[in-house]
Amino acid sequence: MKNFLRSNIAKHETVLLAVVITEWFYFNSVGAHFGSLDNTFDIVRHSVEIGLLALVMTPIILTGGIDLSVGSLLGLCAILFGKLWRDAHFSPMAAGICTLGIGAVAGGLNATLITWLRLPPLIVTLGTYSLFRGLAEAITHGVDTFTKFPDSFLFLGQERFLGMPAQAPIFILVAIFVWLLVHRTTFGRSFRVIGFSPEGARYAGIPVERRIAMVYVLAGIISALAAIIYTARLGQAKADAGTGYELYAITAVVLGGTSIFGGIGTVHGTLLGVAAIAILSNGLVHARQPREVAGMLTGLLLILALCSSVVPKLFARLRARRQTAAPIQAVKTS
């Protein structure tokens, strides 16, 4: 029992769970109606898109990569969905399927540049970040907005299904899929190996480039799905949709315990990171704090999360140096 408690209390996810629970009780005590069922559903409804991006960002970071383009791709896909529906007269279902395909193609562009040309993921996705956002601005000329979607489509983002927000079952299914992929398949477990050592993974017979490419294609598809849900929730599609979402997604992943250097992390940790950010943002509104405070505290949480993963390694290195230096000093004195 003691060993079980020691091994679990020290886990990053356990500490983060305690933070989430503390946040909940604190804001419930200072904010009116924060703990109500309606507000809980509101938290879920407003965090699904960032949650989807964070879920798919987890395997990317596990492989040692990064994708800064998911927020811009969300905006581009939202615009293209609206254009297919309004100008091409597609049904919402047909426009949604085409949008998912567009997301896959955009993810494939990132995958090709990263795996085929061997370009750094940071540089590639920084470029496509500007490319996707620029395309969205060019298509709309910066002013065109797509609205007046049918009620059957708006149901997905604004109504309830089985007593919960209608987009929640989709998020749950994606979360289960990503969790099973990362934690219960040999395909997903190889992400950690790739993150630790790509060359070692190649020597082990793992098709590194193919698996990295599939992860970025998956990121494109999930970003398109998030764009559809985003459009349904707001009832409109604009070129600035998803601005800054990539940073919140990365923050949630790192806050959840995934190492930014790759190789270490869990999907359930990411879910806790999403919950911590969502509760913090909503709770500060109920506590009547400025929106800027949420950004500052989210940044502080990210810095603390990064430090929590780096500081133990730093102390371990210092301890190892002392242990190495002790015998040498003993020999000199003797």
Partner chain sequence: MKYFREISVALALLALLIALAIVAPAFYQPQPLLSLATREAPTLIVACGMALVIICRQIDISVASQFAICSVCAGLLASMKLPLVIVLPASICIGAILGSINGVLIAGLGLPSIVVTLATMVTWREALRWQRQGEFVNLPDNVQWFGLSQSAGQWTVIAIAITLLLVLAVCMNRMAAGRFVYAVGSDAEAARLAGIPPQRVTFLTFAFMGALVGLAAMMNVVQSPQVDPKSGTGIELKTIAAVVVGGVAISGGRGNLWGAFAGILLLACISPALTHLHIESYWEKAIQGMIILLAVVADGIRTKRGSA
The other form holds:
Amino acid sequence: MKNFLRSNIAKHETVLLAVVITEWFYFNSVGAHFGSLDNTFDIVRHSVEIGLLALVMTPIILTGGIDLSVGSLLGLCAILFGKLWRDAHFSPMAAGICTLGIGAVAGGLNATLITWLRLPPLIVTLGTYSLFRGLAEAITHGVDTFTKFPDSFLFLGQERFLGMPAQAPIFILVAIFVWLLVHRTTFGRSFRVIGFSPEGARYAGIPVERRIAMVYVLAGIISALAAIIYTARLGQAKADAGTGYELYAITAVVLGGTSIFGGIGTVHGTLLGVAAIAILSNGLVHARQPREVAGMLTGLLLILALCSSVVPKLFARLRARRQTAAPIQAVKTS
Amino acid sequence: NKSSDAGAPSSGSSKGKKVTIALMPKSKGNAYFISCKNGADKAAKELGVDLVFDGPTDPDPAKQNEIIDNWITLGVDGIAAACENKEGISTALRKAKAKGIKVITYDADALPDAREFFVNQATPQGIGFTLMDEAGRLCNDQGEFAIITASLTAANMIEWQKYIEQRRAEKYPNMKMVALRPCDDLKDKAQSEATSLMSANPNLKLIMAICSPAVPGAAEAVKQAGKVGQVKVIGLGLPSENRRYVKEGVTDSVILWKTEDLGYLTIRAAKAVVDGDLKPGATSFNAGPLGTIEIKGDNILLGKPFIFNKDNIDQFNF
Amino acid sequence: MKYFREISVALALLALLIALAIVAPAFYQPQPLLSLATREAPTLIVACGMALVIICRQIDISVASQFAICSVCAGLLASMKLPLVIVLPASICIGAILGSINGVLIAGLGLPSIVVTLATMVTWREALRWQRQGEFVNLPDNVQWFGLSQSAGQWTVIAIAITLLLVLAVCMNRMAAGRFVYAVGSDAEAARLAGIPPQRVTFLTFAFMGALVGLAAMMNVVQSPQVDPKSGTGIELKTIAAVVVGGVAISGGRGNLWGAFAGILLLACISPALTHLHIESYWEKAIQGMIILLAVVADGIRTKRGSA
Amino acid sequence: MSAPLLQLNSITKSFDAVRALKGVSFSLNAGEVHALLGENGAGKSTLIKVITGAHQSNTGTIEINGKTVEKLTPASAHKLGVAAIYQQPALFPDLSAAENIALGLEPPSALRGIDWSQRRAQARELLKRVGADIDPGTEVRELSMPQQQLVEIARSLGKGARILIMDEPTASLTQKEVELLFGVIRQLRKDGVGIIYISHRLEEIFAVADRVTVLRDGESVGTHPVSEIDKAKLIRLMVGREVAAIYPPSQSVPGAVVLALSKIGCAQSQVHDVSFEVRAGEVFGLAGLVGAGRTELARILFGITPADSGTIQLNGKTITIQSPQSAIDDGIGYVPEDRRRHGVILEMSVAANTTMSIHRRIFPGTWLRSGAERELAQKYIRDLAIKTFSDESHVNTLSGGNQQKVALARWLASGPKVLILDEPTQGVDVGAKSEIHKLIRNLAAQGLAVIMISSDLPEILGMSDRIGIMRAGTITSILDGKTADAGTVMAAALGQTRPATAL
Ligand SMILES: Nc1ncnc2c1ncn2[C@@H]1O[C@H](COP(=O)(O)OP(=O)(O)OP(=O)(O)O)[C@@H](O)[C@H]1O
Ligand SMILES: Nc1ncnc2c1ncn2[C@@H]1O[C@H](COP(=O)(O)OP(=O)(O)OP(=O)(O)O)[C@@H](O)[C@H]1O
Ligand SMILES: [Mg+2]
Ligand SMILES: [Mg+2]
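Could I see the form predicted in complex with the partner chain next, after the form predicted on its own?
Let us now look at the entire complex, which starts with that chain.
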């Protein structure tokens, strides 16, 4: 019984884990340097921002929502961070904290529109997707670029700490936080309830609006965090930062087995999804394949992952059909 | 040309073995860089270099960084990069340098300390001044003009605009820039933008398109509006994409360098740097069929921007 | 008010047009307006399809990739000197095939459309880039404007788009097939029990969407002598925004093509309006976002007031 | 006698591990009303879904009009003259009532034009036949549950079917509409239509049915002419045991006033000037016609549509109920009418559903503790005799009645002072029903104030200490449960001064 449950719940994640491991061994056999520690750290370093966005996208999709604005918000936060530091002469630390606050406010805008006016998240965040990017361009006139950050700040994105890329510990902390939130607290439980049936959640006395607001504000804060790390990694902040990241994040989350309809999904699945995409994109360089192939394979992998969830159902349907074809036999066995 | 995309890796970078040089465009799927790559392929073949050509599918500094990092672990011998963004990529290039990989840049430069040489097809100043001079010449230093750019955030275009404006203020004070519109690197959008620019600014004399898809887009718009001759089109673009309009007289001149030569020279220079034949301080460099190339400081100069017009455009097939 | 959304979008459009008439009367010149309409005709065709898809409670974000593939294929066929009577159906067929692939995955396997079309969007886009490396396709001379004169060609393109809109709008309201789309979008299980095959309807909607994209791509190809392999970039967001601003509910079953039409007109006018009003272009995205938000917020406040 | 209209032979049907039907045979003749009876989860709905092609049977044959049919689908069943009203209304919420009716009636060919005025006329006529006062142009999402049920009935009538299936059509109807429906059924029977009729209300079986088949655990335990069987025998067949007196007597003496409403109103839900008191240990019944506003009143008390006028007092203190959370904090529980949409989360486990409203209490510090949760769930599975594979099973694998028990368990777990039950036994079988009734009595005996909304008149009369009667959004009169009879309640509900005789 317990076994049955465990194997059932773990199914998608196990398959995905196998995919990740296969990818790893394949690329390791093709590219001489693929498996090196340096390369592993590179993979981590370059997937932290998308990983962070994917992490916060998970509870959002669990509630049946979606946030298309995270990439644009990353851009907006990056340039506001730069502006605070350069023009308002904040220390990177103070600027960072303010940026997190700005992220929360921006997430709050999404949350307000979605909960207060009961508007569909897809549309609200489609609007803020344009709005945030537009604001970033309007503030910088598209031109202004923030650079020459102090080394102490760049450390966060470019150096090592505790033997790993300096941003990795932050990512791990956020991952643990989100995992606990989703899997071990009543908040996570209520996200799922809302994902399955927002009306039902209201009738159960779950503060639906507050919970939904919470995930979008969280997404805003973490997008701001990703913006800071992005700025530190590149050493520059510009209005085009994070373009298209929302789609990468959503891809990773869905690849990780989270149902786009809400309710079903895990944070470790998302992490595996991020890993699968990051390793593929990195490994193909080692296999000397052009970049377009990485994109194509990601798309195909996503379709395959989706299909894997329906294959058992298809088999069951086939079996049922075979049973109807041989009714007498079936009656005997039953 | 696909073979070099996915060529067999050459392990080790010791002398005598085949040298691997990685060439990065700002973005793939851009005719300009494809043309550079054709030149690079030619040089690679002549020199026996193993060429890796890869870059982000859309211009994205973060992705460029990632690919450079990949190349570092891959253990290439030399990297030649066209940088979407100065600061963004320099960290990664410095890291490559520290690992003993020879780094040069082409098309768009990184910070000077992040590379050995910059293969300079034309300075931003050269481009900006040439464009503005051409505009001033066509309009007799008189009237309004508008610029269509790729995106508001593209670093090199921002740079060019600066010099265009500087030149205008200095030499063509009677001309007025009335609008700057982005076209997202799309020909169709450039066409729409040019159409509304013309109707919004009835006195518009000239459209300056500073990204390559925008030139044919603007030309088509002018043609459809029936304002050929009345509104002139100039821009930065490939001859192949503009031949039709230049010959029809819609587009007056297209400014560019010989992109194949740029790719060719880049690989030649990279190989020379890797082999230790080209060292900082050199003042000239022998680029085989291209002859002797002047080096100014750490800039390897391809030459002046080239102006393609009705008379010469048929001689070029890129 | 049943048509609140459609009317409010129409009013917003009217307000914009009046503002332009006062501040920038130059906007109203026949030739540029004709050009604008021609340029937006393909978008309108795609928006019609998008409206159908969204009414069917699905979404298709792969249209831009489909659009590019159809454009390039049509361009290549035309440059092989095939006549337009072959190229046009071919483009529509290619679109229909691409749409059918989405349809099979979504209707046949029951996968969520937003993810399926996200995956096909990436796959097709990258495949096309890989194959074409961004190279323009040069067309023979007789392709532009169908070989007609420019103004005849422009009117043809507009006429095709408007006819399509009219026919589809009537079909959606007056033909059983159209009502089936509403029924499936409203409740697929109820449709199944009523004898309407939801899977077939969904599949056909996507295939039809693909065919429309093929048609739209062709309407775009004939407007210039070269095909940009990046044609159509961003068209998915533009059409989704237009359709939703025009009052088609993202949750399916509600809305109509007139709203989508009004939405497209509104969004299509923003960019030229900014140029005419001499507003700096770096405000464009922000203003677009504001308009989308304002449209849905106005509606949200109204329904909230109505229910509170 | 000629071949039966419909003949099922040894039908089996499994859902993964659940074997819902285990070789059921069944026949239906022309001009007969054949009732299908059974406890919750016996397989009634599954059987009729097999007949309508909504489910494919695993084995067994189906003969319609004497011909064996293979691969029945909803469309082909429709062509063969099968029409059905499903237990859960299968309507299109975004479409108008007229179109909902038309889509069920018109041929499913996609390439034909639509005549809207004909559609509206047809809908108006059909709705009149079932006595529904609904504008055909109204969107179905705006209709209340019972109104939707009426639309569904109207639709099935319009099909002119030879075989008409009704799965609990009266579950949310009031007596008056039930009577109208029975009139229609009798007329159809006269016209030679075969009707399969499912209901948990035994009186109805005796009122309309000719034959009755009882299902138990997916097997048929016998078919009998109604004239040869009595209530006690039927119940014995269904549950396999004797069931005690249906309505347990009231044991408690009402105590202090717990909840007192004065002039409560809410413009949005069209409820106004509602005043009444409920005492500890009392069952306060709320009766009324469809759309009288009982559910709306419950939603006000539970904070879903907060009141905008009047005062609410709980244990003497004036409170404002702004949201379900505040209602729960004040000790008010609400078991909603639409259990699949509101009462339970179908995709979640029995355990998670049980603890859903008491997260803060059972999971202090927000940390999930599965031990405590499962313990609580096990307790309610035992106490309410919920038929489930385990406390980890998803609620959608349970039958309707068992789902209702899970919904009830959630609110019992919250330990409320006031419990509002909206149609608590709707679609619940007799066995479970009497258990629920006993439970309500026990709760009252423990000092709980119970407000019970029901359209089941005997239930209202049998269970209530006092009966509030709602009409047009307000309480028009309050009767004493011991002295009230069906006539006076109906008369009050209809707004008549003299007792109605229809009952
Ligand atoms: N879609 C389904 N998936 C899995 N199990 C199901 C499904 N539908 C029904 N069942 C199971 O089949 C059995 C019969 O259910 P059914 O709905 O036919 O009962 P019923 O007699 O109609 O009960 P009720 O009176 O409560 O409506 C139940 O055990 C139920 O849990
Ligand atoms: N979602 C809704 N939108 C608009 N009006 C509604 C809605 N639900 C119910 N109503 C209307 O509110 C009034 C009260 O309905 P309500 O469901 O409260 O009746 P009720 O007395 O609870 O009936 P029953 O308990 O028999 O279902 C009716 O006129 C109904 O049409
Ligand atoms: Mg049932
Ligand atoms: Mg009710």
